[in-house]
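So this first bit is one chain, no partners, the form predicted alone, shown in structure tokens.
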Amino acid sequence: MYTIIERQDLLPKVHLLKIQAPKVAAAAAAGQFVILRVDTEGERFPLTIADWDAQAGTVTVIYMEIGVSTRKLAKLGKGDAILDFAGPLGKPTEIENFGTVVCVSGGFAMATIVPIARAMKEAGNRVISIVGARSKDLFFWHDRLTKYSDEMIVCTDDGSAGIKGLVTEPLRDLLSSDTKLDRVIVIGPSVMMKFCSKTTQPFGVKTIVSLNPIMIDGTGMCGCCRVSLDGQTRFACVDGPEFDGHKVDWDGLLVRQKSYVAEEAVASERCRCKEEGCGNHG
């Protein structure tokens, strides 16, 4: 069991947890992920790692409750314990000194992609961060991204932090200014880092994304987690779940990620009568 020393709730349905687990927080690296089951009757999920602290054996996770597991998730607090949180998994983003990196995160992304802009920081390289919101009232660890970043530009869609607009926009100005970009790493839904790919495609700029397909062992076993890199088969739990986000097949990732929708919805329904005891969730 894996006890849960510290939770934060930093926007609605948007949790922190920092959880004990020395061994995972001796060997994580930026850009990796564990896989979570809360309870005997919990599903595998997996959860990038935000943050740890090697010599505290501590590992944080920030996640959203969008299905029956997180939400079974966001009921614990600090002193409960989680059943199995394995780990670290997936290969570490790659970090040397580039030159010029750019860290385009959106949504609640932007926590996950404090590491990677770190980890690049520390190498030498001069760090620009685009974070994209809805609105300001969803940013958060914005302090963080921004200690570790020699300039910060914010979008928001409704104009109330920022530029008004999306990621991809700072992020076309950035390639066709004066300024020599070296990289550029992508993390959000899988819309938004499929146009960031898009934008930087036509300027060669080598551009990672971060995958987030189904998954369900995490060590390259089911195969369920298969996405398509230039016409070859690769899974995104033992080879990603950082790629080029040039090769993959998009349209292909999106259909996937939609194929247990409809079991996803029965879920979530009869985990919401459940709780209701409305007596129809047999």
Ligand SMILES: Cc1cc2nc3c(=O)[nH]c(=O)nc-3n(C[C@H](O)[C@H](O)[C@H](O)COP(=O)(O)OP(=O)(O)OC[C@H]3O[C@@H](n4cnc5c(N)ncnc54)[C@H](O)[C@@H]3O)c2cc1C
Given for the second form:
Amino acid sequence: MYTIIERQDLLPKVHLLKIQAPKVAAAAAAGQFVILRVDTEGERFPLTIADWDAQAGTVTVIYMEIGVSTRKLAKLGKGDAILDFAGPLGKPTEIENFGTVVCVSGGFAMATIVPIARAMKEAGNRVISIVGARSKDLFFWHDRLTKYSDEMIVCTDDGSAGIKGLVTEPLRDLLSSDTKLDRVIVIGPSVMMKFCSKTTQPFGVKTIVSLNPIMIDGTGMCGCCRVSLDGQTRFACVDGPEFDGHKVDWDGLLVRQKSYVAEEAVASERCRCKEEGCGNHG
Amino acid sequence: MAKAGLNRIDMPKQAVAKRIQNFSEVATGYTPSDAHIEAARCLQCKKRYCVEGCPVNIDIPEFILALREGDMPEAARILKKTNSLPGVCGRVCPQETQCEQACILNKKEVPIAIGRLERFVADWEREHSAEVNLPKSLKPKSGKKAAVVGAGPAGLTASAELARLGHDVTLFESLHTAGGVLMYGIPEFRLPKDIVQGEVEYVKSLGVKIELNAVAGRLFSLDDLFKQGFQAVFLATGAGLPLFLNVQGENLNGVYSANEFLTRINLMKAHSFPEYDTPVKKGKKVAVIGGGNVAMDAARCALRLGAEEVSIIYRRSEVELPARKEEVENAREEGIKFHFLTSPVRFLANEQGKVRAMDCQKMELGEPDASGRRRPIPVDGSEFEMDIDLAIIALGTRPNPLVMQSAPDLQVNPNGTVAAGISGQTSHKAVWAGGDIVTGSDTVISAMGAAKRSALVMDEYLRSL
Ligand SMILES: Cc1cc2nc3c(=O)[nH]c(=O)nc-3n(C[C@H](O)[C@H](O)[C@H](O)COP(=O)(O)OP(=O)(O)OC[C@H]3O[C@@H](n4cnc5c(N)ncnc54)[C@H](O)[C@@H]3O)c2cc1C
Ligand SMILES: Cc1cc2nc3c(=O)[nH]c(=O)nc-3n(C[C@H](O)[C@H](O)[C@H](O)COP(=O)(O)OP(=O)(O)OC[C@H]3O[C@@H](n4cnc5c(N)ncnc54)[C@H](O)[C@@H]3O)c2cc1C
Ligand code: SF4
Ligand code: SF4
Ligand code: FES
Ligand SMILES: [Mg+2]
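Show the other one: the form predicted together with the ligand, since we just had the form predicted alone.
The complete assembly is shown below, putting the previous chain first.
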């Protein structure tokens, strides 16, 4: 069992958990994730390692409540325990002194990109961060990202903070400017990663994305997480999750992520009924 | 003594109409009277052919004699002396090519149903463990530490043996449950999961510490284990990496690897969705590609999820089917269809990106290939379309490279297996390997046999330190 030693509610339905997992904390690196299972009926599902402290033996995850598993997790607080917590999984981010690195993020990834920005900064890169959200209330860990960024660009859909528009716009401006960009890293919703990759492709700037297909074991055993890269099948949990965004078959990935929407709706409905005690469901 | 008939006692089974509606065990096991009649047929041969046919050399005549004489605790002790997982082996061993093939009665009539008797004794033991009083150790404590990686049959056996030989053993497993393929691959209706967990409990009772959620190659490297004070390592991570056809449309929704399909059901209990949170697709017309035990298991699971039609698509002919005869018969009885000399060329999608059909071509058999079986050759112009809404690819698996990648000095063969000698010694000092990681997909009992051989050599090594 893995005890939760801290919980923060960062936004409505976005939570931070600091979990006691000393071995995972000792082995973790930027870009890796864990797979957890909340209880004996639970699914195995992945969350990115947003931070870790080898000395304290803790691992931090940040997640959004969207379905049954994330809702189950949201019921737990300080002192509660998670049944299973396996990691660190996936290959760590490739960190080198590339020169200038642009870190683009949106959604929960504005937190999970922080260890990458930090490692890039520590490796001597100039780090430019671009963060996007629907509106200004939906930012968190902004201060941390700022700390490791030489330049910080904020975008909102509604214009309530920074530039009004999508992250692809400042990204395109940077690509067209005199600044030489050596690498772009994009983490966030698949559609955002897809369009950022399409934006950088004509400029020939290497673009790394962190894919999030559906996973089960996370060790390369089931093939559920397979993605197509230039026609070659790769398992995101062991060969990734980071890949060259210019090679990814985005439409294939987007379709596979929706494999179980019907079942997820059934499960969510049942879970809601159980919580509200409609009495019709077990 | 009951009449030593020509025919052995049949295994009682659930009726077909009933069993295809549930995931409970198909073969329900001998009754005490069945077991005694079958045991009475054994000739108690001086020359123990049957024992030679068993990779872990169970004292077969002796356990059958104890059973016949009604001394069940003794029968159980004899089994456990050489086999720490008899409840598993009695169910899934391919006995017809092992102990039962070697049985002297196989020459004239029908061999003794050794596996079924083994299962009978193991099941008795589970309910009467207090009466059996097994010795927990064979040798005094050595004070030496051994690590075992992977908790499938090979890892469980190596751990049990090393613990009984007096060593301090920690078993590392990447999943949340120990058992390997016994838990995530072989379905409940052939091997109930509480039986596997019963055997895992036995291994723990010998003092083995099991660390779950421990992914070797990520959480620790091979060398880290030595840094942590382990003095010898047994690698048993199996052959879990699924192979695909590499044809168009293989990544469509509704196309599964057998490992994924079976893991969702066996390990995650998706057949009980939504009581359990993991979903699985229930097809109406299902195609399973492959002809081994894994294909039979996947097909029979798909049927139990409620499919109207399940077909096995195999590129060679019936005689080359690699699955056990008994399982092919069970599958046939249950209404699984077989398409021989047929191979998929591509999968076709509907508007939602879900598989709706599969293009196949017919094959004919040419000259024997490297495997000694006749090579299938496509027949020109034989393509046809088959409507399906679920496909399961069961082409086989390879060792998962994760552990090897973390140990560059470990020698690996071109087919991905770890290079190991007869007792499992690898190119890495103080590291042994056994089971599917060395042989590629094989059998439970050969994995266990390999583990036992390694454990004996590891014991010598540890005691020499
Ligand atoms: C490598 C990786 C890292 C991730 N990191 C984070 C993170 O740091 N924070 C965060 O909030 N989310 C993260 N996710 C996504 C997270 O795993 C899903 O949101 C979660 O599994 C949803 O489960 P649910 O039952 O609550 O929702 P459901 O209603 O079951 O599913 C909602 C959607 O989530 C996706 N999903 C469902 N099951 C899985 C699964 N087993 N594996 C992956 N995706 C699934 C599907 O696209 C699905 O449509 C990550 C995913 C991957 C692959
Ligand atoms: C569906 C199916 C049906 C079968 N039916 C039969 C049958 O009827 N009879 C028969 O004799 N054989 C059968 N087999 C074959 C048999 O199950 C295998 O030969 C046997 O399980 C091999 O044992 P093993 O211990 O070498 O590996 P496995 O059983 O594969 O166990 C390996 C273990 O290592 C773990 N692991 C993997 N990577 C890591 C890592 N990096 N770190 C830590 N742990 C790790 C895995 O999770 C697993 O628990 C079947 C196989 C399948 C897939
Ligand atoms: S373990 Fe397998 S091979 Fe050995 S006696 Fe039992 S059934 Fe036969
Ligand atoms: S060879 Fe057959 S008949 Fe002879 S002892 Fe063994 S099981 Fe009995
Ligand atoms: S999640 Fe199973 S292979 Fe990647
Ligand atoms: Mg879910």
